[in-house]
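Okay, so here's just one chain, in C-alpha coordinates, the form predicted alone.
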Amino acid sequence: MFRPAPTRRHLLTAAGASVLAAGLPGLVRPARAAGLAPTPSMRGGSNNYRPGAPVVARIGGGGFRMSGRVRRAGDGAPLEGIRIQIWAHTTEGHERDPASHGATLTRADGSFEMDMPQIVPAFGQPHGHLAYDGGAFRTVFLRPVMRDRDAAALSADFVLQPA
(Lines of atoms letter the chains of each structure in order from A and count residues from 1; the text may use other names and numbers.)
(Lines give C-alpha, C1' and ligand atoms only; values in the text may rest on other atoms or scores of the structure.)
Protein backbone atom coordinates (compact mmCIF):
# COMPACT_ATOMS: atom_id res chain seq x y z
CA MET A 1 0.00 0.00 0.00
CA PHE A 2 1.27 3.46 -0.95
CA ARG A 3 1.52 6.13 1.78
CA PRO A 4 2.50 9.68 0.87
CA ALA A 5 5.32 11.29 2.85
CA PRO A 6 3.98 13.32 5.77
CA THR A 7 3.82 17.08 5.24
CA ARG A 8 4.77 19.72 7.79
CA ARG A 9 1.06 20.24 8.51
CA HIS A 10 0.61 16.53 9.31
CA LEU A 11 3.59 16.58 11.66
CA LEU A 12 2.43 19.75 13.49
CA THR A 13 -1.11 18.44 13.81
CA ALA A 14 0.13 15.12 15.17
CA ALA A 15 2.47 16.84 17.63
CA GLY A 16 -0.30 19.15 18.84
CA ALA A 17 -2.70 16.26 19.30
CA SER A 18 -0.06 14.36 21.29
CA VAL A 19 0.48 17.30 23.63
CA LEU A 20 -3.27 17.75 24.16
CA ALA A 21 -3.70 14.03 24.77
CA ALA A 22 -0.84 14.08 27.30
CA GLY A 23 -2.51 16.97 29.16
CA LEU A 24 0.41 19.38 29.36
CA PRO A 25 -1.41 22.69 30.04
CA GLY A 26 1.73 24.79 30.20
CA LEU A 27 2.74 23.95 26.64
CA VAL A 28 -0.46 24.71 24.79
CA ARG A 29 -2.55 27.75 25.67
CA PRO A 30 -5.70 28.93 23.96
CA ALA A 31 -5.53 32.21 22.06
CA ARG A 32 -6.90 35.08 24.12
CA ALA A 33 -7.04 38.86 24.12
CA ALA A 34 -4.03 40.85 25.25
CA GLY A 35 -5.85 41.76 28.48
CA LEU A 36 -7.94 44.58 29.85
CA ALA A 37 -7.83 47.60 27.51
CA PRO A 38 -7.10 51.07 28.94
CA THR A 39 -9.93 53.57 29.38
CA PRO A 40 -9.79 56.31 26.74
CA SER A 41 -10.36 59.93 27.72
CA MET A 42 -13.87 61.16 26.98
CA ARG A 43 -14.62 64.22 24.89
CA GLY A 44 -15.34 67.14 27.21
CA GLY A 45 -13.90 65.32 30.20
CA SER A 46 -11.21 67.91 30.87
CA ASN A 47 -13.58 70.91 30.77
CA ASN A 48 -12.95 73.15 33.79
CA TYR A 49 -10.22 70.85 35.11
CA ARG A 50 -8.12 72.39 37.91
CA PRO A 51 -4.69 70.76 38.35
CA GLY A 52 -3.84 69.89 41.94
CA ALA A 53 -7.30 69.91 43.50
CA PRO A 54 -6.83 68.93 47.16
CA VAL A 55 -7.69 65.52 48.61
CA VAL A 56 -10.82 66.12 50.68
CA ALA A 57 -13.25 64.06 52.77
CA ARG A 58 -16.18 65.40 50.70
CA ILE A 59 -17.14 68.27 48.41
CA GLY A 60 -19.61 70.74 49.93
CA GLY A 61 -22.57 69.52 51.95
CA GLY A 62 -22.77 66.12 50.31
CA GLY A 63 -25.85 64.04 49.57
CA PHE A 64 -24.70 62.60 46.23
CA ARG A 65 -22.24 59.70 45.84
CA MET A 66 -19.59 59.58 43.08
CA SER A 67 -17.77 56.24 43.02
CA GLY A 68 -15.78 53.87 40.86
CA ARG A 69 -12.88 51.49 40.63
CA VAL A 70 -9.35 51.85 39.25
CA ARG A 71 -7.47 48.93 37.68
CA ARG A 72 -4.28 48.47 35.70
CA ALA A 73 -4.56 47.84 31.95
CA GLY A 74 -3.55 44.35 30.89
CA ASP A 75 -3.92 42.26 34.03
CA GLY A 76 -6.78 44.24 35.63
CA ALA A 77 -5.06 44.44 39.02
CA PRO A 78 -6.69 46.94 41.42
CA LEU A 79 -4.61 50.06 42.03
CA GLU A 80 -4.33 51.43 45.57
CA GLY A 81 -3.45 55.03 46.47
CA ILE A 82 -4.41 56.46 43.07
CA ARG A 83 -5.56 60.09 43.21
CA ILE A 84 -8.85 60.68 41.38
CA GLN A 85 -10.08 64.26 40.99
CA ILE A 86 -13.84 64.85 40.86
CA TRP A 87 -15.82 67.95 39.90
CA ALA A 88 -19.31 68.81 38.67
CA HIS A 89 -22.06 71.38 38.31
CA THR A 90 -24.04 70.87 41.52
CA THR A 91 -26.76 72.40 43.63
CA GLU A 92 -23.98 74.27 45.47
CA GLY A 93 -21.80 75.54 42.63
CA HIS A 94 -20.69 75.48 39.03
CA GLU A 95 -17.95 73.13 37.80
CA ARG A 96 -15.67 76.17 37.32
CA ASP A 97 -15.80 76.96 41.05
CA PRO A 98 -12.74 75.77 43.03
CA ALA A 99 -15.10 74.65 45.83
CA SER A 100 -16.77 72.23 43.37
CA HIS A 101 -13.48 70.31 42.94
CA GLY A 102 -11.90 67.70 45.18
CA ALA A 103 -9.81 64.56 44.99
CA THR A 104 -9.88 61.19 46.72
CA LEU A 105 -7.53 58.19 46.92
CA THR A 106 -8.33 54.61 45.96
CA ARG A 107 -8.47 51.83 48.55
CA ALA A 108 -6.61 48.49 48.35
CA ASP A 109 -9.33 47.02 46.12
CA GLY A 110 -9.05 49.98 43.71
CA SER A 111 -12.38 51.47 44.75
CA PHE A 112 -13.02 55.13 45.49
CA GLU A 113 -15.96 57.27 46.49
CA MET A 114 -16.70 60.91 47.14
CA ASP A 115 -19.72 62.45 48.83
CA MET A 116 -20.67 65.70 47.10
CA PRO A 117 -23.72 67.92 46.44
CA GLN A 118 -26.40 66.71 44.00
CA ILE A 119 -25.28 66.97 40.37
CA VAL A 120 -27.60 69.13 38.24
CA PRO A 121 -27.78 69.51 34.46
CA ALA A 122 -25.24 71.71 32.71
CA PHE A 123 -25.73 72.16 28.97
CA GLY A 124 -28.85 69.98 29.23
CA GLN A 125 -27.10 66.93 30.74
CA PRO A 126 -26.49 66.01 34.38
CA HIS A 127 -22.89 64.79 34.34
CA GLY A 128 -19.77 64.54 36.44
CA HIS A 129 -16.09 64.92 35.66
CA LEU A 130 -13.32 62.66 36.92
CA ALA A 131 -9.61 62.67 36.17
CA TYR A 132 -6.47 60.70 36.80
CA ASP A 133 -3.35 62.79 36.21
CA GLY A 134 -0.74 61.35 38.55
CA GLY A 135 2.13 60.73 36.15
CA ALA A 136 2.75 57.00 36.71
CA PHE A 137 -0.07 56.22 34.24
CA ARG A 138 -1.41 58.01 31.20
CA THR A 139 -3.81 60.85 32.02
CA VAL A 140 -7.51 60.01 31.62
CA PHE A 141 -10.46 62.41 31.79
CA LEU A 142 -14.01 61.03 32.10
CA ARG A 143 -17.38 62.75 31.69
CA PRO A 144 -20.10 60.23 32.57
CA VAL A 145 -23.69 61.34 32.02
CA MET A 146 -26.37 60.38 34.51
CA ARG A 147 -29.25 58.26 33.14
CA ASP A 148 -31.69 59.89 35.54
CA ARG A 149 -31.31 63.51 36.63
CA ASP A 150 -32.75 62.63 40.05
CA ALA A 151 -30.28 59.81 40.73
CA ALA A 152 -28.34 60.08 43.98
CA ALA A 153 -25.18 58.39 42.68
CA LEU A 154 -22.93 58.05 39.64
CA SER A 155 -20.16 55.53 39.03
CA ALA A 156 -17.19 55.65 36.66
CA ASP A 157 -14.33 53.15 36.37
CA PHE A 158 -10.76 53.71 35.18
CA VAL A 159 -8.41 51.22 33.55
CA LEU A 160 -5.01 52.93 33.53
CA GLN A 161 -2.14 52.36 31.09
CA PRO A 162 1.36 52.85 32.53
CA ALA A 163 2.99 56.03 31.20
The other form holds:
Amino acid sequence: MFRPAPTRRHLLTAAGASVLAAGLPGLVRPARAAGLAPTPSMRGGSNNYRPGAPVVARIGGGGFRMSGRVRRAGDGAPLEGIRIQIWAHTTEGHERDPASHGATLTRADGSFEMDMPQIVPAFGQPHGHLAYDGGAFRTVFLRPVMRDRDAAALSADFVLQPA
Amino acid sequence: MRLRTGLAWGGLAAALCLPLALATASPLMQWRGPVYVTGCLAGIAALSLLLLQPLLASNRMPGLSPRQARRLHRLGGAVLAGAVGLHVGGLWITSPPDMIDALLFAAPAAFSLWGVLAFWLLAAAVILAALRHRAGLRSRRWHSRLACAAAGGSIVHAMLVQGLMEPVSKTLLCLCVAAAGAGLLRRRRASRAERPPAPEGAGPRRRRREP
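Next, give the form predicted together with the partner chain, keeping in mind that what was shown is the form predicted alone.
What follows is the whole complex; the chain from before opens it.
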Protein backbone atom coordinates (compact mmCIF):
# COMPACT_ATOMS: atom_id res chain seq x y z
CA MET A 1 0.00 0.00 0.00
CA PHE A 2 1.24 3.45 -0.85
CA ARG A 3 1.19 5.99 1.96
CA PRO A 4 2.57 9.44 1.23
CA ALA A 5 5.15 10.69 3.70
CA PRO A 6 3.83 13.61 5.77
CA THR A 7 4.87 16.90 4.24
CA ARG A 8 5.77 20.01 6.17
CA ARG A 9 2.31 21.38 5.42
CA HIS A 10 0.67 18.35 7.01
CA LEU A 11 2.81 18.68 10.11
CA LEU A 12 2.19 22.40 10.43
CA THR A 13 -1.55 21.94 10.02
CA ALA A 14 -1.58 19.22 12.65
CA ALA A 15 0.54 21.29 15.03
CA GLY A 16 -1.68 24.34 14.52
CA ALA A 17 -4.81 22.31 15.13
CA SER A 18 -3.48 20.84 18.36
CA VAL A 19 -2.37 24.26 19.63
CA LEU A 20 -5.88 25.60 18.94
CA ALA A 21 -7.50 22.59 20.58
CA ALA A 22 -5.31 22.95 23.67
CA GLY A 23 -5.56 26.73 23.95
CA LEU A 24 -9.14 27.59 23.05
CA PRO A 25 -10.95 26.14 26.08
CA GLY A 26 -8.62 28.13 28.33
CA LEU A 27 -9.30 31.32 26.40
CA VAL A 28 -13.07 31.10 26.27
CA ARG A 29 -13.63 30.01 29.87
CA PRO A 30 -15.76 32.68 31.58
CA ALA A 31 -14.14 34.76 34.28
CA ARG A 32 -14.84 33.45 37.77
CA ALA A 33 -17.31 35.73 39.43
CA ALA A 34 -16.97 33.91 42.75
CA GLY A 35 -13.54 35.43 43.49
CA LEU A 36 -10.50 33.46 44.62
CA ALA A 37 -10.50 29.92 43.21
CA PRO A 38 -9.46 27.01 45.46
CA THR A 39 -5.99 25.51 44.96
CA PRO A 40 -6.21 22.10 43.28
CA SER A 41 -4.06 19.26 44.57
CA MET A 42 -0.92 18.66 42.53
CA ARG A 43 -0.05 15.34 40.91
CA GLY A 44 2.08 13.22 43.20
CA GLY A 45 1.51 15.67 46.06
CA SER A 46 0.33 13.06 48.53
CA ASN A 47 3.24 10.65 47.95
CA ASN A 48 4.83 9.51 51.22
CA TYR A 49 2.35 11.58 53.27
CA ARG A 50 2.08 10.53 56.93
CA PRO A 51 -1.33 11.20 58.49
CA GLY A 52 -1.05 12.89 61.87
CA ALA A 53 2.59 14.03 61.69
CA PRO A 54 3.20 16.05 64.88
CA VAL A 55 3.40 19.85 65.06
CA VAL A 56 7.09 20.70 65.49
CA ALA A 57 9.11 23.90 65.96
CA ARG A 58 11.60 22.72 63.34
CA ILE A 59 12.29 19.61 61.23
CA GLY A 60 15.75 18.18 62.01
CA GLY A 61 18.59 20.68 62.14
CA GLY A 62 16.87 23.31 59.98
CA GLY A 63 18.58 25.74 57.61
CA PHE A 64 16.01 25.71 54.80
CA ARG A 65 12.83 27.81 54.88
CA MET A 66 9.48 26.50 53.66
CA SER A 67 6.79 29.15 53.77
CA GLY A 68 3.40 30.07 52.40
CA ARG A 69 -0.03 31.54 53.02
CA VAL A 70 -3.40 29.94 53.56
CA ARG A 71 -6.58 31.75 52.48
CA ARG A 72 -10.22 30.91 52.09
CA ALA A 73 -11.64 30.38 48.62
CA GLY A 74 -14.04 33.07 47.43
CA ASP A 75 -13.33 36.03 49.71
CA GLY A 76 -9.60 35.32 50.19
CA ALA A 77 -9.76 35.78 53.97
CA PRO A 78 -6.57 34.62 55.73
CA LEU A 79 -7.07 31.43 57.75
CA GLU A 80 -5.50 31.14 61.19
CA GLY A 81 -4.61 27.94 63.05
CA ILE A 82 -4.66 25.77 59.91
CA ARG A 83 -2.44 22.73 60.22
CA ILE A 84 -0.02 22.24 57.32
CA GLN A 85 2.15 19.15 57.08
CA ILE A 86 5.52 19.51 55.33
CA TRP A 87 7.94 16.80 54.14
CA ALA A 88 10.70 16.34 51.58
CA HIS A 89 13.87 14.47 50.70
CA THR A 90 16.54 16.50 52.48
CA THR A 91 20.19 16.32 53.46
CA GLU A 92 18.99 14.59 56.64
CA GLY A 93 16.71 11.92 55.28
CA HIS A 94 14.41 10.41 52.75
CA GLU A 95 10.86 11.56 52.10
CA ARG A 96 9.53 8.39 53.70
CA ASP A 97 11.40 8.80 57.01
CA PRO A 98 9.10 9.88 59.84
CA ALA A 99 11.77 12.38 60.95
CA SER A 100 11.48 14.15 57.57
CA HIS A 101 7.86 15.08 58.37
CA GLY A 102 6.52 17.87 60.54
CA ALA A 103 3.45 20.07 60.81
CA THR A 104 2.96 23.73 61.64
CA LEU A 105 -0.02 26.03 62.30
CA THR A 106 -0.80 29.21 60.38
CA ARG A 107 -0.62 32.62 62.06
CA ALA A 108 -3.39 35.22 62.19
CA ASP A 109 -2.46 36.55 58.74
CA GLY A 110 -2.65 33.02 57.26
CA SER A 111 1.10 32.70 56.84
CA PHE A 112 3.16 29.71 57.91
CA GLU A 113 6.84 28.95 58.02
CA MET A 114 8.92 25.86 58.72
CA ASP A 115 12.62 25.59 59.37
CA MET A 116 13.79 22.30 57.87
CA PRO A 117 16.93 20.69 56.41
CA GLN A 118 18.06 21.60 52.88
CA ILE A 119 15.93 19.97 50.19
CA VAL A 120 18.01 17.96 47.67
CA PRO A 121 16.91 16.60 44.29
CA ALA A 122 15.16 13.25 44.59
CA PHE A 123 13.27 11.30 41.95
CA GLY A 124 14.61 13.66 39.35
CA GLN A 125 13.57 17.01 40.81
CA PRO A 126 14.29 19.09 43.92
CA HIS A 127 10.79 19.31 45.38
CA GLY A 128 8.87 19.57 48.61
CA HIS A 129 5.48 18.31 49.76
CA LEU A 130 2.80 20.14 51.71
CA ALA A 131 -0.59 18.93 52.87
CA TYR A 132 -3.72 20.41 54.39
CA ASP A 133 -5.89 17.59 55.68
CA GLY A 134 -8.03 19.07 58.43
CA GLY A 135 -11.77 18.56 58.58
CA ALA A 136 -13.13 22.03 57.97
CA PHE A 137 -11.84 22.40 54.42
CA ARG A 138 -11.26 20.07 51.49
CA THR A 139 -7.93 18.23 51.52
CA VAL A 140 -5.16 19.70 49.36
CA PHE A 141 -1.73 18.18 48.60
CA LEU A 142 0.97 20.35 46.99
CA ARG A 143 4.29 19.37 45.42
CA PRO A 144 6.21 22.55 44.53
CA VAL A 145 9.45 22.15 42.53
CA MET A 146 12.48 24.36 43.18
CA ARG A 147 13.67 26.35 40.15
CA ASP A 148 17.16 26.57 41.62
CA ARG A 149 18.25 23.34 43.27
CA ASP A 150 20.70 25.22 45.53
CA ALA A 151 18.11 27.67 46.86
CA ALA A 152 17.54 27.61 50.62
CA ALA A 153 13.84 28.48 50.50
CA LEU A 154 10.63 27.36 48.85
CA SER A 155 7.07 28.61 49.17
CA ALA A 156 3.61 27.32 48.40
CA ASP A 157 0.21 28.93 49.01
CA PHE A 158 -3.12 27.30 49.72
CA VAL A 159 -6.60 28.56 48.89
CA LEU A 160 -8.95 26.21 50.74
CA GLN A 161 -12.56 25.44 49.99
CA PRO A 162 -14.91 24.73 52.90
CA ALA A 163 -15.73 21.02 53.00
CA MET B 1 44.76 -1.60 11.99
CA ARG B 2 45.53 -2.68 15.53
CA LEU B 3 45.79 0.99 16.52
CA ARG B 4 42.38 1.71 15.04
CA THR B 5 40.86 -1.23 16.90
CA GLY B 6 42.43 -0.12 20.16
CA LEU B 7 41.30 3.47 19.71
CA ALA B 8 37.75 2.43 18.84
CA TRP B 9 37.38 0.12 21.82
CA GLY B 10 39.18 2.52 24.16
CA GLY B 11 36.91 5.36 23.07
CA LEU B 12 33.84 3.20 23.52
CA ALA B 13 34.98 2.05 26.97
CA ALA B 14 35.52 5.68 27.99
CA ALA B 15 32.10 6.70 26.64
CA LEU B 16 30.48 3.85 28.59
CA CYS B 17 32.39 4.18 31.87
CA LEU B 18 33.09 7.90 32.32
CA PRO B 19 29.48 9.02 32.87
CA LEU B 20 29.03 6.24 35.41
CA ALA B 21 32.28 7.11 37.20
CA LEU B 22 31.41 10.82 37.31
CA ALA B 23 27.96 9.97 38.66
CA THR B 24 29.45 8.09 41.60
CA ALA B 25 31.28 11.33 42.48
CA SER B 26 28.00 13.30 42.61
CA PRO B 27 27.35 15.16 45.88
CA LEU B 28 23.81 13.74 45.83
CA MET B 29 25.29 10.29 46.57
CA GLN B 30 25.74 11.11 50.24
CA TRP B 31 22.00 11.71 50.76
CA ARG B 32 20.78 8.52 49.12
CA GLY B 33 20.55 5.03 50.57
CA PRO B 34 22.22 2.00 48.95
CA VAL B 35 19.03 0.74 47.27
CA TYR B 36 18.28 4.16 45.78
CA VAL B 37 21.90 4.57 44.61
CA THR B 38 21.82 1.11 43.02
CA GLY B 39 18.63 2.02 41.18
CA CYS B 40 20.13 5.29 39.94
CA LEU B 41 23.43 3.78 38.79
CA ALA B 42 21.60 0.92 37.06
CA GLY B 43 19.69 3.53 35.03
CA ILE B 44 22.95 5.19 33.97
CA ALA B 45 24.46 1.81 33.05
CA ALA B 46 21.36 1.08 30.95
CA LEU B 47 21.79 4.39 29.10
CA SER B 48 25.42 3.50 28.41
CA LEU B 49 24.41 0.09 27.05
CA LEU B 50 22.05 1.85 24.64
CA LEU B 51 25.23 3.17 23.00
CA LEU B 52 26.92 -0.25 22.83
CA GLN B 53 23.94 -2.16 21.44
CA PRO B 54 23.43 -0.45 18.05
CA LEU B 55 27.19 -0.52 17.42
CA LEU B 56 27.21 -4.29 17.96
CA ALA B 57 23.97 -4.81 16.04
CA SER B 58 25.46 -3.30 12.90
CA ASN B 59 28.88 -4.79 13.66
CA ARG B 60 30.57 -1.39 13.64
CA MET B 61 33.21 -2.24 16.20
CA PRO B 62 36.50 -3.37 14.62
CA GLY B 63 38.08 -6.69 15.51
CA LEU B 64 34.82 -8.63 15.91
CA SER B 65 33.50 -11.29 13.60
CA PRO B 66 29.78 -10.92 12.76
CA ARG B 67 29.10 -13.94 14.94
CA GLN B 68 31.00 -12.48 17.90
CA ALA B 69 29.22 -9.15 17.47
CA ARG B 70 25.85 -10.89 17.45
CA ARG B 71 26.66 -12.87 20.58
CA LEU B 72 27.91 -9.77 22.37
CA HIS B 73 24.77 -7.91 21.29
CA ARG B 74 22.65 -10.69 22.81
CA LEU B 75 24.65 -10.61 26.04
CA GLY B 76 24.42 -6.79 26.05
CA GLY B 77 20.66 -7.06 25.63
CA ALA B 78 20.37 -9.37 28.63
CA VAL B 79 22.52 -7.06 30.79
CA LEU B 80 20.50 -4.05 29.58
CA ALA B 81 17.23 -5.74 30.53
CA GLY B 82 18.70 -6.56 33.95
CA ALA B 83 19.91 -2.99 34.45
CA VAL B 84 16.50 -1.58 33.59
CA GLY B 85 14.93 -4.08 36.00
CA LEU B 86 17.30 -2.93 38.76
CA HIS B 87 16.53 0.73 37.92
CA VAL B 88 12.77 0.27 38.20
CA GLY B 89 13.06 -2.11 41.18
CA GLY B 90 15.46 0.12 43.11
CA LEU B 91 13.26 3.17 42.65
CA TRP B 92 10.16 1.14 43.51
CA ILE B 93 11.65 0.07 46.86
CA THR B 94 12.81 3.64 47.52
CA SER B 95 9.42 5.24 46.95
CA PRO B 96 6.55 2.96 45.90
CA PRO B 97 3.95 5.73 45.39
CA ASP B 98 6.24 7.66 43.02
CA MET B 99 6.82 4.55 40.92
CA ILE B 100 3.14 3.62 40.88
CA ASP B 101 2.38 7.14 39.60
CA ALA B 102 5.10 6.78 36.98
CA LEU B 103 3.95 3.39 35.69
CA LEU B 104 0.35 4.63 35.51
CA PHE B 105 1.51 7.69 33.53
CA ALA B 106 0.18 9.87 36.37
CA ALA B 107 3.50 11.29 37.58
CA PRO B 108 3.91 15.06 37.93
CA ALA B 109 7.22 15.22 36.03
CA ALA B 110 7.53 14.86 32.25
CA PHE B 111 10.76 12.84 32.44
CA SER B 112 8.86 10.10 34.17
CA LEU B 113 6.49 9.68 31.22
CA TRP B 114 9.43 9.45 28.82
CA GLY B 115 11.16 6.94 31.04
CA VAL B 116 8.11 4.69 31.28
CA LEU B 117 7.49 4.99 27.54
CA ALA B 118 11.11 3.95 26.90
CA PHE B 119 10.68 1.11 29.39
CA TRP B 120 7.73 -0.40 27.51
CA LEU B 121 9.35 0.11 24.10
CA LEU B 122 12.50 -1.60 25.33
CA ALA B 123 10.48 -4.43 26.87
CA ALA B 124 8.76 -4.93 23.51
CA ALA B 125 12.12 -4.92 21.71
CA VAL B 126 13.56 -7.51 24.13
CA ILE B 127 10.50 -9.76 23.90
CA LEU B 128 10.54 -9.52 20.12
CA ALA B 129 14.23 -10.44 20.04
CA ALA B 130 13.64 -13.41 22.30
CA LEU B 131 10.64 -14.72 20.38
CA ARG B 132 11.55 -13.71 16.83
CA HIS B 133 12.73 -17.13 15.69
CA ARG B 134 9.93 -18.96 17.42
CA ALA B 135 7.41 -16.66 15.76
CA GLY B 136 8.98 -17.36 12.37
CA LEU B 137 9.95 -13.75 11.79
CA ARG B 138 13.06 -13.24 9.73
CA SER B 139 13.08 -9.46 9.83
CA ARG B 140 15.01 -7.57 12.50
CA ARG B 141 13.39 -4.36 11.38
CA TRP B 142 10.86 -4.02 14.20
CA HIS B 143 13.37 -4.97 16.87
CA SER B 144 15.69 -2.17 15.67
CA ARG B 145 12.89 0.34 15.41
CA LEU B 146 11.50 -0.41 18.86
CA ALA B 147 14.98 -0.37 20.40
CA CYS B 148 15.86 2.94 18.74
CA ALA B 149 12.56 4.47 19.85
CA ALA B 150 13.34 3.26 23.39
CA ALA B 151 16.76 4.90 23.11
CA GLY B 152 15.09 8.16 22.04
CA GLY B 153 12.72 8.04 25.01
CA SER B 154 15.62 7.25 27.34
CA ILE B 155 17.58 10.25 26.06
CA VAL B 156 14.73 12.67 26.78
CA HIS B 157 14.20 10.97 30.16
CA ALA B 158 17.87 11.28 31.12
CA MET B 159 18.24 14.88 29.93
CA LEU B 160 15.23 16.05 31.97
CA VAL B 161 16.21 14.27 35.19
CA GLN B 162 18.18 16.23 37.77
CA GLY B 163 20.06 13.39 39.36
CA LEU B 164 23.43 11.80 39.91
CA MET B 165 24.71 12.27 36.34
CA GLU B 166 27.22 15.02 35.67
CA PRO B 167 25.54 17.28 33.04
CA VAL B 168 28.33 17.49 30.41
CA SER B 169 29.06 13.75 30.37
CA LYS B 170 25.32 13.09 30.33
CA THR B 171 24.80 15.30 27.28
CA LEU B 172 27.75 13.75 25.44
CA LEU B 173 26.58 10.22 26.19
CA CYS B 174 23.06 11.08 25.01
CA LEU B 175 24.46 12.55 21.76
CA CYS B 176 26.48 9.36 21.21
CA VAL B 177 23.41 7.18 21.85
CA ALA B 178 21.35 9.26 19.41
CA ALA B 179 24.07 9.11 16.74
CA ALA B 180 24.53 5.35 17.13
CA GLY B 181 20.79 4.69 16.89
CA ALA B 182 20.30 7.01 13.92
CA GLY B 183 23.32 5.46 12.18
CA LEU B 184 21.92 1.97 12.67
CA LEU B 185 18.52 2.88 11.20
CA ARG B 186 20.15 4.66 8.26
CA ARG B 187 22.40 1.71 7.45
CA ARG B 188 19.50 -0.72 7.73
CA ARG B 189 17.51 1.38 5.29
CA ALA B 190 20.43 1.65 2.89
CA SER B 191 21.08 -2.09 2.95
CA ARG B 192 17.39 -2.74 2.22
CA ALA B 193 17.44 -0.36 -0.72
CA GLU B 194 20.51 -2.04 -2.22
CA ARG B 195 18.96 -5.47 -2.21
CA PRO B 196 16.99 -6.33 -5.35
CA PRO B 197 13.29 -6.88 -4.67
CA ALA B 198 12.44 -10.54 -4.15
CA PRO B 199 10.29 -12.01 -6.92
CA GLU B 200 6.65 -12.44 -5.98
CA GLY B 201 6.09 -15.81 -4.36
CA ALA B 202 9.74 -16.34 -3.57
CA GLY B 203 10.85 -16.97 -0.02
CA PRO B 204 9.20 -19.13 2.59
CA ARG B 205 6.31 -16.88 3.53
CA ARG B 206 5.80 -14.57 0.60
CA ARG B 207 6.82 -11.64 2.69
CA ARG B 208 7.10 -8.58 0.53
CA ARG B 209 9.69 -6.94 2.74
CA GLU B 210 12.79 -8.84 3.60
CA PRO B 211 15.10 -7.84 6.48
